[in-house]
Every structure is written in C-alpha cells, then in structure tokens.
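Here's a solo chain for you in structure tokens, the form predicted alone.
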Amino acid sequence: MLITDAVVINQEEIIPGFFRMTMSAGEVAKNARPGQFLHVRCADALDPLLRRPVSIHAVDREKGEVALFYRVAGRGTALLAAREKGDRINILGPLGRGFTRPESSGKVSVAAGGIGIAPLYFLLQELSLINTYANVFLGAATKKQLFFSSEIEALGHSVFPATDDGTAGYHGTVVELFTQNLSDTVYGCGPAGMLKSLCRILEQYKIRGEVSLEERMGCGVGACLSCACKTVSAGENYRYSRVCVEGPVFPAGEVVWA
C-alpha cells in the first residue's frame, strides 16, 4: 500500500454519467490484484473531506498503467469526472483482498450486473496471460450499459449478455441466464440483490464462487469500521468483517444477506 500522485492520460465518459480514467501509476500498476481498489482523493482541496473507493478497473503493467470505471452518483464522483489529462490525483493503494486464481482444470465463469464490471475486467485481463477463458455473463438494465463487450471477447473470453427490457441477448437477469451455463468457479460483482440470487445459486449447486462487494467507506484501511459487513466462519458463527480490508472479494458461502 502506499500514497503517490498519478498523472490523468485519458479520461473518456463512456455513456452519460459513466467514465474511465487511466493514470500513470507504475508502482500501483506493479503491485495491484484483480479485485482491489484504490481510495481516491477527488478534489484538491479537503471538501469533500473523505476519499472515495473505486475499483482497479484495468492495468498495463509494462506502460505503468492503471484505469478506473466509475458512476458520477455524488459530488466526489462529478469532481472526479471533471479531471483532465494532465491532472494529478492523490491515491492510495491498491488496498484490499483482491480474487483469488482458478483451479488449474475446471470451467470458468464471470457474472457482472452494471458497473459490476469493473473490477472484473481486471480479472478477465489476467485471466487471458494464463490461457484461462471464461464465459462473461453481462447483465444490465438496457444494451448501452452492456459495457467492454468488444474488449472482453478481444481477450478471448466469451460474452453472454442479458438485459432487463431485452435490447440485447437474454430477456431477464444475469443470474438466471447464469444458471442455464453452470460452470466449476465463479466470480460475480454488481448491485446486491444480483449478488445475493447469484450466491443463492452457488450454494444450491455446491459451485465454488467469490464476489466482490460494495460499501461506503471512510478510512479505507479497516480503522473506522464503517463498511463492516456480516459474514459467516465456521459452522454458525457470525462475525462483521471490514470489506475494505477482509473483502471487498469473499468467498461466496461467507456473506450473510440480508
């Protein structure tokens, strides 16, 4: 972990209200995991006061390249979203437990709902150095939030998208398009409620799986306790484990839902 100033190379809104930066940050570039994220200063100045959370989205690590994917949803984010090439941005990290490797044999799966992509996309990155292609299951409300699908099959992995409305690919939820392509390990990031069906899935079919989760956090480096979320240990006993420093990645078979 550590503190350094990267420089913006490109930023690029998506779609309205969505953006990829990628900073020069060869440290973080070296060092990041699938999974981990880096605590962002948005602004210059101490207002907003707190850092903001955001996925490790993409790494060149020969460039010393790092790109996040993030949502404007608040005044942090839009400050964010208003930095041009050029502009240095204080971050921390890479923080956090990231995904875990594959087995060596066995069928691979990622499912993302939204923005969930977006640490997956690391993940699918890594993935292809080893000659490990999974089935990407991308779920969003409508096609133009199906995002990275062309880059994703680029990598060589396949896509199976699925939407709400039905633009595009399945009618329906991701999970259940999921459920008709059962695969040995699965990885999944996205909204809740999609998180909670897919580990419903995964318990039923005793399928290996971790997701990656999302909370509002503060120090980012576990001392103030205000993303503990509930999770399981052995047998029944519960206990509240810090997504910014246990997670954001858990076991499947870990979190509690509500």
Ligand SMILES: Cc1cc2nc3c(=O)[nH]c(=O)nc-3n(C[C@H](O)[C@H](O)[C@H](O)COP(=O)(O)OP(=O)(O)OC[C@H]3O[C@@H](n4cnc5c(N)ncnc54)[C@H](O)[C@@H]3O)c2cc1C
Second form
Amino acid sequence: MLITDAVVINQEEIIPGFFRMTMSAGEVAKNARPGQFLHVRCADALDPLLRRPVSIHAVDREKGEVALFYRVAGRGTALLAAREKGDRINILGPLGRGFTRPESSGKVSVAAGGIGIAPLYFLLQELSLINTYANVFLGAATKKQLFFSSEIEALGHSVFPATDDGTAGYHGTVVELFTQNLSDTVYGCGPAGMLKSLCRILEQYKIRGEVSLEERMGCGVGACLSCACKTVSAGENYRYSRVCVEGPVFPAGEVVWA
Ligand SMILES: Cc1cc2nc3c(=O)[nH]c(=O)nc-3n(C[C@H](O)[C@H](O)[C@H](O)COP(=O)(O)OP(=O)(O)OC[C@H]3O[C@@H](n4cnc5c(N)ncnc54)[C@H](O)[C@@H]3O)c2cc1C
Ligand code: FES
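What would the structure be for the form predicted together with the ligand, rather than the form predicted alone?
Now the complete complex, all chains and molecules, led by this one.
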C-alpha cells in the first residue's frame, strides 16, 4: 500500500456522467491486482475530507499507467471529473482483497451490471494474459450503458449483452442471461440486487463465484469499521467483515444479503 501523487494523462467522458481517467502511477501499476481499489483524494482542498474508493479499472504495466472508470454520483466524483490532463491526484492503494485466479480448467464467466464492469475489465485483461477467455455477461439499463464491448472482445473474450429495456442483446437481466449459460466459475460486480440474485443462482447450481461489494468507506484501511458487511463462512457463525480489507471481493457463498 502506498500514498502517492498520480498524474492525469487522460480524462474521457464516455457517455454523460461516466468518465474514464488514465493516470501515470508506476508503483500502483506494478503491484495492482484485479478487484483492488484506490482511495482517491478527489480535490486538493480539505472538502470533501474523506477519500473516495474507486476500483482499479485497467492497468498498463509497461507504461506504468492505471485507469479508473467512474460514474459521477455526488460531490467527490464530480470534483474528480473536473480534473484535467497534467493535474496531480493523491491516491492511496492498491487496497483490499481482489479476485482469485480461476481453476486451470473449466468455463469462466464474468457478470457485470452497469458500472460494475469497472473492476472486471482489469480482471479480463489479466485473464487474457494467461490465455483464459471468459463469457462476459454485460448488463445495463439501456444500450448506451453497455460499456467496453469491443475492447473486451479485442482481449479475446465473448460478450453477451442484456438490457432492461431491450435496446440491445437479451431483453432482461444479466443474471437471467447467465442462468441460461452456466459456467464453472463466475466473477460478478454490479448493484446489490443483481449480486444478490447472482449469488442465489450460484448457490442453487453449486457454482464457484466471487463478487465485488460496495459499501460507504471512511479510512479504507481497516481502522474505522464504517464499511462492515455481514458474512459467514462454512461451519462458522455470522460475523462482520470490513469490505476495505477482507473485501471488496468475497466468495459468493460468504455474503449474507439483507
Ligand atoms: C471498493 C469500492 C470500489 C468502487 N469502485 C467504483 C468504481 O470503479 N466506479 C464508480 O463509479 N464507483 C465506484 N465505487 C462507488 C464510489 O466510491 C462512490 O460512488 C463515491 O464514493 C461517491 O462519492 P461522491 O462524493 O461522488 O458522492 P456522495 O455525495 O458521497 O454520495 C452520492 C450518492 O452515492 C452513494 N454512495 C456513496 N458512496 C457509496 C458507496 N461506496 N457505495 C454505494 N453507494 C455509495 C451515496 O449514498 C449517495 O446516494 C466504489 C465503491 C467501493 C466501496
Ligand atoms: S473504511 Fe474504515 S474500516 Fe473499512
């Protein structure tokens, strides 16, 4: 873990309100693992005081570059979106526990809901480096929010889109589409409702899965307990895990959904 000033190389608004920002951050690029996140100081001023957690979206180790893909949700992310090429951004990370590698054989899938593709894209980059190609179930409210289909296909993976309004691909949810194309391992990220129904399917069909969770965070390093979520592991009692340290990626069967 490292506190450093990254330099913005590029800030691109992919569709209104959704930005991909590339930064020069050599040490982070070298050490980052898919599923980890950065705790980002969105402004130079003390307001907002708290950093904001954002997943590591893509890494170019040769160039020492790291990309974030984020939605403007409030004040912190709006300030982040105002950063320009050449600006310095203070980041803490890489933080948290990421995705584990799939077994060497078996079919691998990725299920992403909307902005949930953010950390999964980095996972897909790493999977293609080990010649593991996934079925990628990309879900969104509507066609224009199906992000990075062509980049994902360029990595060698197969994309299966699903939209709530039927404007592209399967007309329905990404979990319904995955259920029609089950695999041995699945990695998921997206809204809580989507992950809850994905975990239910994984339990029903005894499929190995990991999901990346989001909770509001304070410190990002395990000290303040603001990010606790209820978990359970086989044969144990319920407990509270810190999403920033024990997560954000959890085995699907360990998450206790409300
Ligand atoms: C591990 C982790 C990784 C994340 N990765 C990404 C990412 O790659 N891209 C991305 O767009 N967002 C990501 N998020 C969510 C992002 O951190 C929040 O959108 C951001 O902190 C909002 O800050 P804000 O100041 O803009 O909005 P605020 O004014 O703080 O909040 C605006 C709205 O967003 C909600 N919100 C704030 N923080 C969270 C949170 N952590 N989870 C869910 N809802 C929240 C608030 O309840 C409120 O409704 C991640 C969150 C976590 C915990
Ligand atoms: S954010 Fe402080 S313990 Fe997780």
